[in-house]
Amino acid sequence: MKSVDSLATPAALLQPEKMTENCRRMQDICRKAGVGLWPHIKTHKTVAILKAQLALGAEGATCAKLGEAEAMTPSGVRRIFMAHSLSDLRHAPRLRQLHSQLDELILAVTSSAHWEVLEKIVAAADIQVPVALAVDTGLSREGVRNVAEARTLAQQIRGSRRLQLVALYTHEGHAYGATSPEEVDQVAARVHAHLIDVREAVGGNLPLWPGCSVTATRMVGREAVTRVRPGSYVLGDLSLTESTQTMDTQQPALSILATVVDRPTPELALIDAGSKVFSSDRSRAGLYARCVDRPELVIQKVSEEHGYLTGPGVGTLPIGTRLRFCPAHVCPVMNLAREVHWVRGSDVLETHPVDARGRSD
């Protein structure tokens, strides 16, 4: 069996035992609710974990672009929703071919001008096919602004031939500015008032699928939500651990293993992981990451090639020293890395492709 200590770095270490713990858990709540739980896979884009997410119950794999989609198939997933506002003509071949694939494929509605360009691409697919429309309820980015836009929206689609309207979606991503528990509470609470109010302006008693780790385990148990669209809560990062404060933080199973390759000054050591591995995302306290191993330093700046790791005692750190780290933000992280290595101590158990890497078509 291959060790740890044989990878050339910056390599990303997955933990089996605790990507399991985080997905039953979450399978849990949701089975107590009677919820579905359709996970985001532009956490992890990696077939085997979504194999893992849909053997411990999730009923469906949530995407955004179509190349995830279409990487995610030989999971053996049957349903997808695709929360993204699809309006490129060019896609309607592999739109087609998609819907082939699968037992159910569910597309957003996320304007009024958008559905004008989704009724087109749907037709050049001759395809016929659910969708949800989406209502922005804080964060500011897509679907609809108001109960007028909603009610608007909803009969366009309901006119629609090809069009079938099933649900309305969110996504509360601007929960990531809660500072405590108590805080991710009470937006948790204004969401779903939101979506109640545009469902009751729409007529038709429609489901609700909210979508976001942070605050997927207070949605749970609402009235009208009947699925849950988490992602990062899989492997975790210092957004959900020290930001929020939704994640233990001994919950994580993914980290960065990287080594130390100068320490140019008393006060700073440099890593071989900079914004190639980690992002430009850093956690609300302005970190990049955190040491694992020692927490005590962290990662406040990245150029491409390097970390800048500061803290107490980081100048007596011999070069050559590897160390593991929790990312601000595991999405882009895995997004940037070619393959995961499932450990356990200090042996490699699986090497895993990143089968949906850099695939944002």
Ligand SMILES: Cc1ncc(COP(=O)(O)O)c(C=O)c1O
Second form
Amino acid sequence: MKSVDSLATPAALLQPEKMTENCRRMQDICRKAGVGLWPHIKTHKTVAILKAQLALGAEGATCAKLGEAEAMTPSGVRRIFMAHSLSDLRHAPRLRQLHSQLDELILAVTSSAHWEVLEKIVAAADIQVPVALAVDTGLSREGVRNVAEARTLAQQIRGSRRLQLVALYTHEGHAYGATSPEEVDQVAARVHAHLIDVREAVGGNLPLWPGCSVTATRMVGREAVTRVRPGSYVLGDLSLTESTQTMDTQQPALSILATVVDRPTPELALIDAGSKVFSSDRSRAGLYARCVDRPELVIQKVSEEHGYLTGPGVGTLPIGTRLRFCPAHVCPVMNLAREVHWVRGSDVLETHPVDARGRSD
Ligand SMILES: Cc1ncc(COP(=O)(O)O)c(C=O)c1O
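Can you switch from the form predicted on its own and show the form predicted in complex with the named molecule instead?
After this comes the whole thing, all chains and molecules, with the earlier chain placed first.
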């Protein structure tokens, strides 16, 4: 068996036991509440990881882009929710093809302006599809901004020959701004109350689909919530462990193995992973990554191919030292990785391609 020591760095390492435990924990909470888990694959973009999620009981998958969905079909997934504003007529043939491959394809309608465009795309694709109406609950990204807009858009969809309104959904990404579990509780309660107001206004007792990695466990069990779509819970990162304290520091399953390549001053070591590995996303404390093996060491600055490693004792690290790092935000990190190595101790068990890497098309 290949050894971790033989891997060139930087390398993405995944501990399958931790990943399975993260999946199982979320799945158990959903199952007990009778809520469907539709993990967002934007986090891992990897067929092997989606397969594990499906094997543990995920009902379907959520994707943002058609390219992601296309890359995930070898997993055997039968049901996909495209939680994005599909708006390019050129996508119609690919949409038709994807629709024909799945048991269920659900699209998003994210505003009245978007609805007009989506009508043309589904007509060009010559398909009829269930759709979920997006509600903005505080992130101020996609979604109807108030109850009146929701009523109008629901009417427009209900008048459509090709679209069937089946749910209200939201992405409450602003929950990542919460600084304590109590604050996340409050955000979750407000988001749910807002969705209930919209639900009453549009009628039809529509099911509610909120639930990102920070809020999902707080959403299951609430009135009318039937599906959640967490993404990063499966791998974990500093935004979940440190910024929102949603996850324990031992839970993240993915780390980046990197090497100390220079030590220009006693206070600074340079590693071979910079923004082209960790992306430009930072944790609330301003970190790009924290060292897993020596948590007092952090990356507070990056250039493209260098991470600036600082902290107590950094001046004694020999060049060539290999260290593992937990990234601030795991989703862009996976999108930048070519492959991910499943490891146990010093053994490399399997190596999988990041199948939907770069598939923002
Ligand atoms: C529409 C939508 N649903 C679900 C998610 C999953 O979020 P998270 O990775 O925070 O769980 C995202 C993340 O951006 C999203 O945009």
